[in-house]
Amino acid sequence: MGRKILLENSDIPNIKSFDVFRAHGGYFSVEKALKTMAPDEIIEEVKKSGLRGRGGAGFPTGLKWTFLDRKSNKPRYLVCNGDESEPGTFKDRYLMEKLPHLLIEGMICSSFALGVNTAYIYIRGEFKYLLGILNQAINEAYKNGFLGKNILGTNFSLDMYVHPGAGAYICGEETALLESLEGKRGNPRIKPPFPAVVGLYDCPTVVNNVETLANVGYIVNFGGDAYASIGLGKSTGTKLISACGNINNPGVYEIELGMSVEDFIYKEEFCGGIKDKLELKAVVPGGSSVPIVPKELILFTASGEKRLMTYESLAEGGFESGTMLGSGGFIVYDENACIVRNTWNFSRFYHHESCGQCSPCREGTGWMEKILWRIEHGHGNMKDIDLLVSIADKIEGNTICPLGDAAAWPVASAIRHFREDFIFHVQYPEIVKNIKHGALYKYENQD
């Protein structure tokens, strides 16, 4: 199954408690960092590791840390983005529930490296059950001298807080998250300035994903080169994948980046193949915001090579024939899946979650939802298909934050690769109305 960095101890009974976590090597990286390393050394190790942001963008973490304004005399902040709201993605909540101390350990090391004395864990409002788990773990860390004043007898001090949001997808965007953390409506900010210069309370701030920060302890313990030796090329380390849809084994898996998509879908230790022995139709590999791709393009690239679970391989071919690793929300569709219905479902979500600040997103997501509803419910016409493409094109790249892109890409890619599904809905509305939910017609068998 490959090497594990994050979930190696996840099955140990009561690993969420401080004593059990500590007994299995927990917080050793904090001791090493604070007592034997300088902050710049840690940043250098993170840069060498090749660790990339695990929230979806995949930006190099160490490079992001170097952008932090170190000349400012204002306080610096570290904010953990636990506002996991992407449909199909559920790996961060799993990590916070099962291994809260792993996240706290990584945040302490990161805060020391960045010169931060106050850190926040921002979680989605629906994750209320995580509040108790995280707060208990934080209290245990304080009690045992790993948080608070003069940690482990050093000159470094750190306070940590958990802040639940109100349940808004837009707050997964880092500047909207900061607005929410300040007690305001979660509207994204115009950038620049970037949070590294003007962030929380107008102070220099680093915002990183839960999974990203949880990796830092390993990098401190074993070095950046050891982390970089795992994975493939610029896709170093491991990645948590949330697998769901029409598969036999839905769940959260830690994979070594570089394995083939085919192995991940069909091997028993991962997805275990398509449910009910049906054929694979399509995959959304990185959460609902990335382009959907059909079977032939998710298993193989346009050049005929096996598609790999890496940032580079999944993106090969651009959006014409490729997609994105994104947040790792791996959604699998079998041969009976209705692409129109699923695309409409995604559009409903993005219309609902748009903050409304930008007119292309505010109006465009609404029109896409209405038109997709029309097609799905037997009231569409052929012009609607190209109208959807036109609307998606006008949204993409024309909004303050990437939510507009996230709404446009699924629609554009669904029509690009599955136009026949949309045509069938327009041509045979009565047949579509009578199809059982979740099942698709056999297009080629129709008169």
Second form
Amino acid sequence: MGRKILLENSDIPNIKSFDVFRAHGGYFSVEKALKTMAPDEIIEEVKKSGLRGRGGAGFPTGLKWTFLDRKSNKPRYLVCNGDESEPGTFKDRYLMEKLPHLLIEGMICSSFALGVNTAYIYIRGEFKYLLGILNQAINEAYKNGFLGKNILGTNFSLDMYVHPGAGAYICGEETALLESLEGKRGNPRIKPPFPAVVGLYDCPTVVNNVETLANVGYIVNFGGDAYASIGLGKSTGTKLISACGNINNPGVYEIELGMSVEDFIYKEEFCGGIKDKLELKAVVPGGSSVPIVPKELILFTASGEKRLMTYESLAEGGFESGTMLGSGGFIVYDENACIVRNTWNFSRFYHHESCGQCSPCREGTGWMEKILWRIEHGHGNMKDIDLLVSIADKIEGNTICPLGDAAAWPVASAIRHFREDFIFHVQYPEIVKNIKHGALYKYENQD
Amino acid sequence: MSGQKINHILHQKLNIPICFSETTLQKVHKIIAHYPEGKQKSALIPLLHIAQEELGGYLSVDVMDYIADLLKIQPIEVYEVATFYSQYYLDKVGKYVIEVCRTGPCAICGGEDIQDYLEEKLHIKDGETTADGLFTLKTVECLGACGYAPVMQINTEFYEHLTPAKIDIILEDLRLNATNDKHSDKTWAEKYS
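Pass me the form predicted in complex with its partner chain as well; I've looked at the form predicted alone already.
Once more the chain from above appears, this time first in line as the rest of the complex follows.
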């Protein structure tokens, strides 16, 4: 337990530079792939590795690659999704900032496997500082013959560019990202056709998350089986978890999938326990979109087993008692956190970020925000609580892209697990109205 | 004479150049070349960043029309993008745009108190600009820096682990530097070297 794949070398001084990165084994996978492997062999290794999309959906990467339309005569594209905007998630920016060459290395191998000659890295506009870092790394890769025409003397050529967004959560959805890359509003496309067939400029396109692509170099170097031997069951490999909220050590941690949630929260080398010696109240383990679960259900499953940091264990119990690993945006709430205010906050976020194409999402997120505002500010009534559940239910599954689901889940799960908090807000409006920023404890502690 | 041309002439009379400098133009053409032939519209988002930074601090209709010209696309194609993304300003803003994250993870770590403190200190509300034109205050959604909460960006530069004392220092620093035009960070165009 505790092996690292991505951040192994992240503390080496100046690992950002090509020379230092190369001196520590960097770009070896590119040599191996281009000189000794056939593209299909790489895809086979990635399939064997069990690597799953690290952006949140957890879809098997190798399988996604096989969907790429190989019969088409059009050019193919690889697009790296670095739009990281899911509240609670800040792992990709960490990876790109610390180890830009690791991403480029993975992208070269992936492009070779997929028969791609042009690759784009899409970063969110707020990460302007990364644009310089990535462009410099790409320039170094060109200078050293790892990008450009006839890489390492082979007949494989690849150009790579960075493309910034300009502030839109929805552009993390892969088809919205492609629209944005084409210079348009980030409105998600109706699927099918999937990007693997009709993607960027209507050409076959693979869109993968930063962390996903950064893993490919390791898989090429050591093989899919070696990768699959790390982790637990179908949750192979490691995962970057960005931990934040009311904990002692917020930050980005690379964990081997399979460790217990309890260890992750309380061990000194990870979150280091709850800040100010308070009690744990709830956790959102995979970015704001996944269901919030109370302490007893994040540490143990409904059947009493230890909850583990894997796709399967976190999802055990379905939405009744489970949640999701998602993007690894691990948000921890202490006993003083106001779940109602937090739910209102997230609803406002989704309302703000809805692209507006689908009525259930455009209108529903707004209604949820308004109703949650009035409950949070002491103007709610009991019927509002079930009304929220009803709205969430009508958004979920009825939109083009998953933003609708992502907006519905936090509301539905907060009411499922913390209904008494909502009832308290309705029953004691005078108390609620006088609390600044939802800090319920400030009032209770005065008694 | 088209409205667009009149606007250009007006700008000339007012002495506001509505075109990129030679150096920037070289960068712009380099950026356009990142995309396949005929797909120059892809360069719209980076170009609007550069335009906002170098042509007056916000995207006026004239600036947007200029970009449309440059990319050989319809002005409406620029307007619809400029109005969609939150980093583009359609009205004049202060020299320093302070964007405070208000989303969940920052909020539970005191982000809302930071916003209150800034409003109190600068005597402006969310979306307003100080009388001296120096600061615009704006709340934004998640900046992707939740582990370093509370967080804000000033002209896309991150400021993390904020406290009132830290904000005092940051603002004082910006006030002192406001007179010299030095950018503490590289411009959008420079990021492409």
